[in-house]
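Let's start with one chain on its own, the form predicted alone, as structure tokens.
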Amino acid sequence: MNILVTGASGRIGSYVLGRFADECNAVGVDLKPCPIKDLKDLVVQGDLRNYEFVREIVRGVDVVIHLAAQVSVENSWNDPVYDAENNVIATINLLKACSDYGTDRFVYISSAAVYGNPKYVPIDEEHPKSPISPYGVSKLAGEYYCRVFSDRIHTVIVRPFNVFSARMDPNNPYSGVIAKFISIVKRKLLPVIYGDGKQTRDFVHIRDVVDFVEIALKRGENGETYNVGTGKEISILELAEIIMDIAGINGKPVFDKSRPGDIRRSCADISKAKKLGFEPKTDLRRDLEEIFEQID
């Protein structure tokens, strides 16, 4: 099986490419060179906004796993056109090329950002979609294009919640809080919580996300969407306390004023994913201990 992983130099994409590189003829593509030594020779640099380039890299590919995206919410506000070009135009280019060449499957990695402020928790796939940033809008637009093209190519949509790993970006709002807390406590400082700390998130380890991407590739139904998380929510205060305990730091977190637009509660309903055989293995305390030393 020939697999193309887009965004293969990124935080999630590098793990996905690493998984399939051991099992299949897998290559990656990204605007940036891959920082992972064992994978860098598998990643081609190129711009998915260039349709001719996309046609070249898709030719002969059986499966595309599409992770390439502009992922910063803040940057999506600063330059929404760039956000749309990277998240919408690139997706359209890939879908068109895949449909022209008869690619078997297209797995689109979307985001829980498409939901916006939850009206109920846990959030199932039918929850109203009301993104609150240009980034969320662009990811949702990509989903709609996948559904439109599902008449021509088998498309599956995956919506990860708060993914964490040893390769976390502190600036990513969906997992950055873990990296920031770890970075702060390593300097023997107290973590800062915005608001009362009772806001919740569903933190899912990258291992579970990659596991589900593989499940979705093999068993995901055409045109369907699947949440991937743990189905468990934890408060930011509890998260801070766990990380402080791992670091051996006494005291209490520092509280600051709430940030505008901060979502109060978030937790995935993963019933649909479980029907495909997905069983999350994330153990937050254990996994945080494991990655603690790997984060600066």
Ligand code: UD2
Given for the second form:
Amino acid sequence: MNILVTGASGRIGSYVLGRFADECNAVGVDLKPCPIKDLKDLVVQGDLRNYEFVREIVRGVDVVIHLAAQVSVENSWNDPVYDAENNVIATINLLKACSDYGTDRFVYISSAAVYGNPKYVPIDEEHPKSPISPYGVSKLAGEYYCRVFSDRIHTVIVRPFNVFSARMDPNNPYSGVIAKFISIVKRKLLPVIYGDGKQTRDFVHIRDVVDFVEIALKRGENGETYNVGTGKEISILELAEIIMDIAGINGKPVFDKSRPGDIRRSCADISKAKKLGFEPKTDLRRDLEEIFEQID
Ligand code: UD2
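Let's compare: the form predicted alone is above, so bring in the form predicted in complex with this ligand.
First the chain shown before, then all remaining chains and molecules of the complex.
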């Protein structure tokens, strides 16, 4: 099977490419070179906004797993046109080329950002979609394009919640709270919590996300959307306490003003993914202990 992984240098894409690299004829594409030594030679650099390039890389491919995206909520406000070009136009280019070539399967990695501020938790796939950033809008637009193209190619949409892994660069603003907290406590400083720390998130380990991408590829139904998370929520204060405990730091986190537009609660309803056989194995404490050793 020939697989193309877009966004293969990224924080989810590199793991997805790594999973398929041994079993399949897998190649990646990304704007940037892949930082992972073993995968570097498998990743072609190129711009998915360029339709001619997209046609070239899609030719002969059986499956596309599309993760390439502008992923920063903040950047999407600074440059919403760049965000839309990378998240919408690039997705359309791929879908069009795939349908022209008769690609077997297309898996689109969306985001929980499409839900906006949850009206209820856990959030199921039918929850109203009401994005609160240009990024959320562009990811949702990508989903809608996938759905209309599902008349022509088999498309499956995956909505990850808060993904964490060892490949999170704490200096990169896209990396999220876990990388930041680990990096801070490793320098013997106290983590800074925005707001009261009672906001919650569903943190899912990359291993589970990659497992589910594989399931979605094999068994996901055409035109269907699946959440991927753990179904468990934890507050940011509890998260800070666990990470401080792992680091052996006594004391309390520092509280700062809350981040504008911060979502209060987030937790995935993963019943639909479970029906396909998904069983998340994330064990937050254990996985944080492991990642703690790997992040600087
Ligand atoms: C996640 C995604 C984002 C977008 C969004 C949509 C990540 C890394 N980001 O943003 O791309 O999809 O969901 O809803 O997955 N916090 C602190 N102190 C810090 C850093 C963060 O208190 O030093 C808080 C922050 O205010 C928030 C929580 O931690 O309440 C999680 O923040 P995040 O940036 O890791 O992720 P999130 O859910 O805002």
